[in-house]
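Only one chain is shown below, in structure tokens, and it's the form predicted alone.
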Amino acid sequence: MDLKLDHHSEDNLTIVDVEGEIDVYTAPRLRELLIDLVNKGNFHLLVNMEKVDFLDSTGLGVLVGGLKRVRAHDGSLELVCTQERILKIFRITGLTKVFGIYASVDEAKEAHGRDK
């Protein structure tokens, strides 16, 4: 399976669309993508996983460098995701304490705004 990424910005949110499976193979394009958003200026990302079929440990390794990127920025990495298997992931690892992970898109935002 492929990964597919997509961007756009709302507000003061960049928000990173990912579909397909995020593994040692296509991890690294994502990653690329967060160093790229981050060196551009956008600090408050939002990566919708909802379409995510398969997390592995590399995976997990992007999202946590990328929100050290942001957070290094005063910056906030957040995420939309509702599938229990990918949630089980971030919860046996603890990481349900780090990243907000949200329900929806417009929960996020709706959250972010409140944040400002």
Given for the second form:
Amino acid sequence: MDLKLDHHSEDNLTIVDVEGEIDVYTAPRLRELLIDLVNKGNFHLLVNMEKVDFLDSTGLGVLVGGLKRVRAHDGSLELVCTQERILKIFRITGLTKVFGIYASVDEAKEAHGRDK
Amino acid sequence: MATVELTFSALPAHVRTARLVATAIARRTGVSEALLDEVRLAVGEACSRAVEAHRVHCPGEPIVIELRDDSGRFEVTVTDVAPSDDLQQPVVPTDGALLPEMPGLGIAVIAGLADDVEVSSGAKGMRIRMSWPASPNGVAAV
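Please show me the structure of the same protein in the form predicted in complex with its partner chain, now that we have looked at it in the form predicted alone.
Up next: the whole complex, starting with the chain shown before.
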């Protein structure tokens, strides 16, 4: 399955909906979107990965790159993910300690609201 | 003897094909359903690393993946011919498609996924061999 990307803003948060496979072929598109959002002043990003079928280290690199970029603006990049096979790669690489990972968009929005 | 040998050009689009082929053969070989996601991810990581290395050093050379079902194990070997001294070095982006944020992460992921991994590298390329348990008679029990 190819990669589908969409995004919208709610209050101070930009939600990026990702669907499909994030790998060495498709990850550059996600990378470009994250860079574009940051360049346009969106520094609080929530990447919804609930419809992601596959994620590899290239995709992780893109997310880490996005995190670095938003942090340079005192921003945040957090994730929504409950799929065990996707969470496993975050655990293997220790990135569960780097990203805020939430079970739903609502849960993440609530946490984001508390942190504001 | 290799059950299946796949040779592909160093293009990111082919990595998905390699993943699909490896997963299909793993299933037929008798790797349990619970391990198929690990096979898919580990093979994808090995092929992605090889593709990125070839695109930097030798874009015209193909990458070889061998899939075997010897002795109750499903074994995958991914071989490239790019000098592998850059394993931990950032890959230089050539067309915006390569991602330098976390070089070397792919090998770490493979090590975390396969219970048997052997990485050998040198001036003539890198060979990643990994294996998983499989049913001796093929076709995993459901």
